[in-house]
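Quick heads-up: it's one chain on its own, the form predicted alone, in structure tokens.
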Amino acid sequence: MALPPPALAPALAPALAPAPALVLTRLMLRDFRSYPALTVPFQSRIVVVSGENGAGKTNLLEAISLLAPGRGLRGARTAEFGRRAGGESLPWAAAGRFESLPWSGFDIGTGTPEGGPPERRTFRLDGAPVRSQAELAERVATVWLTPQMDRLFQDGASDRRRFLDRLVWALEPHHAREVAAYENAMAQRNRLLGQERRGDRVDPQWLAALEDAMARHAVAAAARRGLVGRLNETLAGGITGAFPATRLELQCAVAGALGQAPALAVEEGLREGWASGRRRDAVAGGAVEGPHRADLLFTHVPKDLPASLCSTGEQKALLVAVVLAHAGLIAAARGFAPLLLLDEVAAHLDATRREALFAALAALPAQAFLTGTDAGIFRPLAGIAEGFRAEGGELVPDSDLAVPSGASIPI
């Protein structure tokens, strides 16, 4: 069955269409999770990996995600990546060969050094040590969708806030530092308020200094607000006909205040509010107001229905729309389309939405890696995608999804 031509959102198509693709042409793993040793070339812009549960499909996507800045799609600790032998985690390594304009080709590697502590992780770019992950951000970006994200609409506000912060961080690397600094100052203030409530004497100037730090870093909420606005512009018309228009809403008093007053005035208001609310916060066990209370709400626009009340398939469609819109923003900002890592992406999607997704991916310049337990649902991609089966720590080519001999990936 031929894939139907996709009708991409007008706001998404210009962002991705002129952007050259970031292409992973070879992946090498050593003692990573379930893979003792693996070297696999990729020849297509769409790569499908099928296999039973526990076969290593997600492990493969996680390895790819670790070649970009950050802790990967699982957010796991470095010591957890090594294959286990004799009850211990082995030193591990992951490396990829990339093609992307304006570079003719480059290699990125990461892993634990031989003989080094399992919690230590290093990066290398073309064989040379990487001074900071900002160097990697200039060349590599990944966007992913995992089954764990399916629970986003039922989980608490903190999970949706972390989801949004990860999207912001992909475009504004400094955002992670701002959030961490705010949370560190808040934790120290909470500890001091707890001591004061127990009758210990606490220096009020120390509390004031921490509240000042919280206020300065709290205006990082502006980055959240800005990204939500840009995503809404892209999502307004729907990504394709099968993926509905989506509206995001950031519920955050700080972000709202930043839309009404200068940042310095907002900072001053936060400092005054926290100073006058110390007794209240001490009783509550922490600050009851601030960007750490923010929430991200999703709405299915055609039905004017909150995502939490939508069907499982509709919720998945909303997430797919947000991920593709985010990829478009990265392409516009970085000048290249990011890698798309879509784990069990077809789960909960009906046949119409699956084919619409496959058509959209075929039309985009981005290289996409898809996984699923049922190889049959990817058959509409025959002649477009290349397929593998994950078996026993190896990737076995799938003859039903074989790229033509001599095929090359357009950048």
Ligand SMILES: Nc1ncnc2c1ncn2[C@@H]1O[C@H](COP(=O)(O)OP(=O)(O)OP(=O)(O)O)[C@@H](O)[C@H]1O
Given for the second form:
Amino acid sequence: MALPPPALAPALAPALAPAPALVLTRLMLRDFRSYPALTVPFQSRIVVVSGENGAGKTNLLEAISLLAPGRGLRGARTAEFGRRAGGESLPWAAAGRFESLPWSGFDIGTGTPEGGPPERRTFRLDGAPVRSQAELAERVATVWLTPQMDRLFQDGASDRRRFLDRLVWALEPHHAREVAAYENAMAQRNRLLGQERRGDRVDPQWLAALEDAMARHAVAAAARRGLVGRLNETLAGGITGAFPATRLELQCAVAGALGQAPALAVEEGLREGWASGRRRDAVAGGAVEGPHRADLLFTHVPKDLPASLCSTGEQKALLVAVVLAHAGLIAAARGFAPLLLLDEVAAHLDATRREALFAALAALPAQAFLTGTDAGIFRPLAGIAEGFRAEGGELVPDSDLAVPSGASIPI
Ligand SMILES: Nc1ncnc2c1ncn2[C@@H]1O[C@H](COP(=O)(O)OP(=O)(O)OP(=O)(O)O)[C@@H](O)[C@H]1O
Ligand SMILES: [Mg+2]
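One more: the block was the form predicted alone; return the form predicted in complex with the ligand.
Full complex below, order starting with the chain above.
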């Protein structure tokens, strides 16, 4: 079956085109979840992993996601990664060999330190210890789409905020600290207001200091706003013909105010608002206003419908569009296209959208890893992708998706 010609949005193509791809050419795992020992070379820009439920497809993508800063695509705790044997979690390791300009090739390893506790995790770059995750962020980036994200439109606003914060964080590493500092100050203020309500005396200066900290860190809302604006620019035309134009809207009074007034004036307004709203917030059990109430709305532009009213496949298409646009922004910011980890991405897409996705991936200068239970749906990728079947803690080459002839990965 021939792939339809890719119709990349004009905005996305230049965002990604000048950036070389980051390419994972070898992955090694030791006692990582369901993998006792695995060494697998990757020779193509599109890699398909199929297999039954529980075969280890998501584990594999998770291992790759852990080669970049952060807690990986499941957001799991380090102690969960070690293969369970005899009721215990074994020490584990994951290592990847990467090719990416301007470096000729480098190795990143992560896992439990020799003789260290299972909840600790260290990184090595070309065999040497890595001091800060920023050092890794210069070299490696991953973006992912997982079946858990399908619930995004039905879940509460806090899940969409977390989704947005993760996208911001991938581009602005200090964002996570700002959000955490804001939430920490707010939690302390909520506790004090609760004590006051129960009749304890609370020092108003203490409350004012916490409100001051909240106001200073509320500027994190500006980073959210900035990213939504840049994503919208990329998304305006739709990623491909089969993927709908998508519009994002950040619903957040603070972010809106930051777009109209200097940050210092907004901070001052927030401090005053929280100071005069203490009684109201005490009754409500927490701050009624602030960037912690923000929500991210997605609109299917051609239908002018909120994503929550779209079909499952349409929602998936919106998410694919957002994730590819985000990859484009990372490529523009870092100078290399991130690895795309697309778990079960084809499941809810019809044949037309699936092939449009494959065509878009074939045209993007990024390496993509795709998983699915049904190997058959990846057949249109024959000659473009290499395939593996996950089974028994191993990856077995899939003869229907042999390494494309003459595959030398362009970087
Ligand atoms: N720490 C661990 N030690 C041993 N096995 C684990 C560990 N963590 C997860 N597993 C097992 O790994 C197996 C594979 O999980 P994974 O999520 O990768 O499957 P999958 O191929 O993505 O399946 P599905 O199609 O259902 O999504 C599961 O059976 C799970 O129980
Ligand atoms: Mg899975």
